[in-house]
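In the block that follows, a single chain appears as structure tokens, in the form predicted together with the partner chain.
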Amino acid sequence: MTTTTSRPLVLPGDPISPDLIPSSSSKPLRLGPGLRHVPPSDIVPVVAGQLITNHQKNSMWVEYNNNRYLPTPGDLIIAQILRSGPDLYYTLLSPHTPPATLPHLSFESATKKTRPQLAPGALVYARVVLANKHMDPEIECVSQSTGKSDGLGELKGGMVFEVSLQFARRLLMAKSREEGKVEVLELLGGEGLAFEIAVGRNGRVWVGGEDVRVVVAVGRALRETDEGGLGVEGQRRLVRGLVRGLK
């Protein structure tokens, strides 16, 4: 739970000092996103950001903000369609990538007539299910284990608003409250306004709603917390002004 108190800042290809690695006899270290291994045993830094260890699981990654989405297995995302072919869709998760392929099967008790039909330009929650470097992604709209979409499936209206992959991450973090700092969410529900989110790691926050002001007005809470770089303060201070020209 707690992570280490030092968080040094690396550069790519920085030495990391023995003593930053955390080790354990049981479990082995893992290594997450910003880390590469060069093999016998040095674990090199490849992107600029803050070093975060967590002795407790016995894994470390480096901490940085960026744009450009690379996709993962198990990440939600949300993809867009681009066309329909014989058995899978086309989906678009960033622009300027290769096109994610959706089975048109995969989707909660889906069967050859009783499918969705998905018009081009309509919005998908879904999980990556492969992705590798040599291959263009794959996404699902249901759980292969249990048979269930668990909220995955079609967004239907509402709108969507790109945001940083990092502030995606807080947004998606399980206490976003306190370890996320981010409280925009909540300060709006608070104030009665009625909507719902979708949130994508690749950058993509849905939102729906009625009221098309209340849609916007959310969107635009999202994305000057993340371009303005607002601390809680800074976002009650926020919602209270849009709520006020809600009104």
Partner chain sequence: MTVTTAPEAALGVLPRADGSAKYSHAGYTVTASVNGPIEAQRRDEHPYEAHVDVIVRPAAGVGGTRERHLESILQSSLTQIILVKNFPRSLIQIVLQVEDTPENDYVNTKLVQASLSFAIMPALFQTAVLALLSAGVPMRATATATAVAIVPQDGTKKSVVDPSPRDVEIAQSVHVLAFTSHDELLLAESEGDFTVKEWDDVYETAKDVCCRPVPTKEGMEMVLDDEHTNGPDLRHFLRSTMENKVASDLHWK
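Since the structure above is the form predicted together with the partner chain, I would like to see how the form predicted alone looks, so please show that one next.
Lone chain follows.
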């Protein structure tokens, strides 16, 4: 079973029915954006929006329109290096978010001698590991369970495009085509365009590739799909036009 389709509307402070809370004997419950745990066992919305539950991942969050990113543990994000301290980097997640710290050794196989040397302005694909109102966020570029990067780390070259937070969440859905109604990336790949992509829940999308024209076209497709609220047919028309322009 995957994400629910009912998506009830919730308001800040509304009680959430136990029937809507996923339960798993093997996985801890993960709360995403828009929800807060009030001890001992209450879960309370802090924003107005649609309550989304994913029983497969034992997670839930509130889908809402907001231009301000709020870091949540487990989020995949794209961060920009601001400066380096003795043991960690200070990074930017969004203009409205306090700088997030990235320990120098939070990379695969990193030691004091082999850790990446990242200059101000460099980009990393990372995961939020700590986020609360009392401390600055902390991010990592390595899996704590495997010690591997699992696709995280420095993003070299390419271009970064800004999208809405809601669109970024749709792109990151396990089944973005079925659940998020986003086909544009699959359509571009089906036309033979070669590119890499990293999506951050902080509203940033990195696109890499050898052909700059393709990178720009992919970024434009994402921006126009997002800003135009394009449905599947609209995305198909957009891709056909962009591909014609590349020939």
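All values reported here derive from a predicted model rather than from experimental measurement. Positions refer to the first chain, counted from 1. The term rigid core refers to the maximal set of C-alpha atoms that superpose within 1.5 Å between the two forms.
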C-alpha of Ile16 moved at least 2 Å between these two forms on rigid core: yes
